[in-house]
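Next up: just one chain, as structure tokens, the form predicted alone.
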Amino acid sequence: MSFEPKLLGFLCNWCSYAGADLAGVSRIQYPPNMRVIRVMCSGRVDPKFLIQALELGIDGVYVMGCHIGDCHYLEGNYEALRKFDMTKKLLSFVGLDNRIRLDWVSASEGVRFGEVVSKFVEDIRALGPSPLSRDNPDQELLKKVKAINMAAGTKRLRALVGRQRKITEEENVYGEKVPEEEFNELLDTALKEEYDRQRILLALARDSKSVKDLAVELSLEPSLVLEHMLTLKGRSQVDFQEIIGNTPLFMRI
């Protein structure tokens, strides 16, 4: 029996959804695998929407918006692009980045809509079912995806992505502008740090642990875990529970 992917699409009301509608009235043939959610703008699609869809077992997620420069809200698709890039980088930590896609389809591109959906179905079919889509999903992977979902909602990452264009394209009051490469390095570091910190919080949700216990469980360097614990303590997300011998145990607040 051939595998039929379960796909989810977030389509911009003004362009991509209208393109899908045109494909329908024009009787353009394409696979019926994708269920559609209409949004007012592709920039409205939160990274957590994509991650949660994968977490729930969807095999692939598509975001479609107006072509760059043609956004009904002027810059919404630029915001969509920044959010999507962040999401893709986060999902690359667990090898699921090839299950999401972003594309631009206008209201007049019914044929193109059918083509991009058909291509996505073929690509996901070639990948096979998501490891989270079966009756017994990969529990270790599921924990990591939950951590990614939590990381995507942190204030630090939302602030960085939300201000990316202003930081890299506009000068501040001191006449400074951050080069794109420098910003990307900063963002990549922040993504990994927040992902690891959320993994720590999930591990502590089950029971209290020492830095050494966390390092072994999460395959991280103890010194790195300690740095994360100090940051999380400063955020009032973890605290000391007790000291056994010379070893402090941490708990999630």
Contents of the next structure:
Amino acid sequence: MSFEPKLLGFLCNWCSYAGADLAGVSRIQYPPNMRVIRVMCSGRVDPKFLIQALELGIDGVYVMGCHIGDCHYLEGNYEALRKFDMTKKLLSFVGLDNRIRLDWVSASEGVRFGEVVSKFVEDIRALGPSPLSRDNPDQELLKKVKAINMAAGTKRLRALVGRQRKITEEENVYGEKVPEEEFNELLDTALKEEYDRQRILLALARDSKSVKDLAVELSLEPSLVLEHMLTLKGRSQVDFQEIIGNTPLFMRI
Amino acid sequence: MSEEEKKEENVRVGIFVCHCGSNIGGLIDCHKLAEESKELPFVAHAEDNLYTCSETGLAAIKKAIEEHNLNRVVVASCTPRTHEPLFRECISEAGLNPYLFNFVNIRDQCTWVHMKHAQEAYDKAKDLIKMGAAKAVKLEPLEMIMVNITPAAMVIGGGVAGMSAALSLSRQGFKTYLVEKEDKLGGRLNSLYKLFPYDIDASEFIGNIISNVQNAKNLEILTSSQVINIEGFVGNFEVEVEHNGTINTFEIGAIIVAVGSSILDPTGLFGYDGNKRITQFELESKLKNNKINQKDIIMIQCVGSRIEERPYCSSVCCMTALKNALNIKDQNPEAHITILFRDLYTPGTEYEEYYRKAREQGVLFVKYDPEKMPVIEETQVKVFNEYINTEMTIPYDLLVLSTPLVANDDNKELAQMLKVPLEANKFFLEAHVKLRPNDFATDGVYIGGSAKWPVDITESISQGYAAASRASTILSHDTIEVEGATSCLPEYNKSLCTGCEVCVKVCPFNAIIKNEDDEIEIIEALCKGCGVCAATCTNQALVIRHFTDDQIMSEIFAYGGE
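Same protein, different state: after the form predicted alone, show the form predicted in complex with the partner chain.
Let us now look at the entire complex, which starts with that chain.
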């Protein structure tokens, strides 16, 4: 039997959900793989929702909102786009970024709704089952996705993405505007750093470990791990537990 | 609801699975769905109904709430976009807070779209009910928010639909502003000759309506004026109108869109030249101004409509062609008129009668096949007559093209200002074709006339009245309840708020401020509940009511496992 993808869709109430209803009214037929969660605006979709769904082994997640410029809430879909891009970048660390998709479907695009869902089903079917599918999830990968989930909840990343439009599209109080490219570099660094830090925190969940242990376990440069430890200590998320020989062991607070 | 009932362990969910006649029940086993739902956590009762939205169905919900002491209700049926208000009201009548209701869409997004996959549709419906029930468990009672209503209306568009709406509202005593971008009222009717089916003189007819409008109390006419910006929400719109370079702002409670439609530019179609080959619309002007003395006249229907690029039927062209054919006959009984048509629509008793009259007077009807389009030559048209299976050659000295009404170019701008959708052909899209034909999904904004779809004058007037009547349901109140599902910073989350103010910046409605006590505060009447702030909040302190993280996560977990 061919693999049937298990998909989840977040649809905005005003455009995409209405478009999905119109597909029904027009009796457009499309594959029955996707379950829908209705939200008022695509901008409501927290990156954590997407990551959580993948963590649970769902094969693909679709976010749909109003076309740019047509948002019922004026600019919610711009925010959706920023959040989605961040989520995609985070997921690219573990190669799951092609399992989420963002599209704009209007209330009148019933036919198109059927088409894009069919295409998504097809594309995910071609990718095969998620490595986190519930029968036999890849435990190493699962840990990494948990770290991504935690990273998406950090103040630093949320503040960066929340302020992104202001930072790149408007001038700050000093009359400066940060170019999009420069911002992206900043964001990319932050994403990688927070991801690694969350992995460290997860690795310290049960036992205290040394920087060297962590570096080996997580395949990271020891110097990098040390830098992260200092930041995490500054945030009161880790502390020294004991020193064995010359090696300090860290524990999670 | 008592504090005790809010606690999760006291939650009692009732699930009602609707057959919707055979729409759902014809494909999947609704009884089995209901039975299986009984196994879900916190579900105290489940049943299936033939039509849950019927009197019987609603009574069953109320009875079950009482008998099983339910405090959450889930209906699995059509779509919340049309039926959520009804069920909210129903549980409200049974004493529950209306927000303790959750809708599961198993018709529009399930049985109607998976008609050949009964088992998969069943599995999907089962998952959706599971997810819906999981969210229902987490639902919290909410209070509706009261807002004041400004008892004034603005009608955009001074054609026959807009004038009918404006007259109706002003006669009900509401201050009404009628905005027309041209320098005079009347719209398309100003250029028409006579009106079907009784050959009433168009100028006289519209003249009477215009004079009624001009003499109406409470009605202010703003010609050469254009709406340039709209802010606010139901009952409290602020509309900026530009007139000769000056901008005035109006406080408005309800808005009616009656901007009508445009005429397709026929350039390039069937040798159109505006002289010997003209449109029906141009023919009317000629009939109005001077006698048509051409002898051989051919009319071609569906020019630029019912084609791939413009698939719709413009609905008024058949009757217009018949009317103009009879008017020509009236002025010039010797004229030979041939109407080349694809299908001829003359619905209703009067219009059918009109068609028969045209036949009696000798108007010829030739059906053409869109696969074999008529060929226009300098003085004759070659057309393949389907009925006699032969090519005919018909001479002409006047060719009249029946071109469709099309959406206005500036519909998109207005739609964006009003935050309402357009359909594929760029006409305005109503909230629901049957249940809310003159409403938009956005509260306080209504629609009538050809802005929605090409309609004739009778229908324009009816729709103008309909839109006015719908608007009056808002305007006749001092206050109105609006959506209570807003953003909030709950007491228990206040300590999480870091005061970063990112929410203040992302809110599209400026509904979030930092108050005098240096605390984040949500102005609920301004909040529309989009939830962008909650998805952005850097410390996940903001909660968007009715779509909380907890509620959405419970749906994700219900589907994904655990």
